[in-house]
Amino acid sequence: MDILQTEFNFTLPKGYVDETGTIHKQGTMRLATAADEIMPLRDSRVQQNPAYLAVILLSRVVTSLGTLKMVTPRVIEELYTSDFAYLQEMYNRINQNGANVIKAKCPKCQHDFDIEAETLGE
């Protein structure tokens, strides 16, 4: 019997910096559903300004980071660039694979094979 894996583990690869200082680095992010893409849709945000939907739609499927006790839309506002892009990239990659592998090419065989993301961000 198949099972699915729903919550994929991740590293940024700067981390998120609260008020206090502390950085949080590891996180979850869960496979998105249909209301996940629809429902920010109606955000009176997204209409405003369409880019905004990523920032929606990515505090609704991380579903933790470091010691945070929610992932709010301002959280992901105030990631940096690159862990944005890292998360956006993953996002893509588990609900468009079911897995957080990028596919790779040895260059001296030609082999194919998969390298597990979840370490890039280290």
Contents of the next structure:
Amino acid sequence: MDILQTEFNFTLPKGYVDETGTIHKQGTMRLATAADEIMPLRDSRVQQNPAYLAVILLSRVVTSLGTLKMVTPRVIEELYTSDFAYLQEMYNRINQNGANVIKAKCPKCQHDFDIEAETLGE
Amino acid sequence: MTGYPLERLYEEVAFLAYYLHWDYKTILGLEHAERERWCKEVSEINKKLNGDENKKGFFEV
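Next up, can you give the form predicted in complex with the partner chain of this protein, since the form predicted alone came first?
Expanding to the full complex; the earlier chain stays at the top.
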């Protein structure tokens, strides 16, 4: 079996601003498991509002963000919309492609190739 | 954001639990790609045992 990369670094486009005004941009996301997708369904906030699933899911798979001790659902909730969207897209990429790459096809020769996703988030 | 298809997720977890008897927590803790790989391996064993090597396995698309 190939060795699977399970954690991916990222840099948020804007960054999370904590209560002291410190900006946290660099972080790590791990690959998702069945638990990450099944457990949040028991959460009353998700039952009331299915859209909240993305918040809980990201708080589970984002393993670090800047110097924060923990990445809680509250942190994810308070992200700028562009940062939230960035993390959602990254989640899709790493879990569907197994790498932080975008699957592409050359329009001329139809050759399939991977483009390294922009790690700076900009 | 696209989550793993839920019905498929339950099927894969049940499949591994049924054949491998791994506990629920262990199976839930496998990353999607690794869980899929184990489903494929178990499916291959089943095909060999049943003499269906040319047929598509349950988890082959």
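Rigid core here is just the name for the largest C-alpha set that superposes within 1.5 Å across the two forms. Numbering follows the first chain given and starts at 1. Just so it is clear, the model here is predicted, and its values are computed rather than measured.
Q: By the 2 angstroms cut-off, has the C-alpha of Gly21 moved between these two forms once the rigid core is superposed?
A: Gly21 C-alpha, core-superposed: shift of less than 2 Å.
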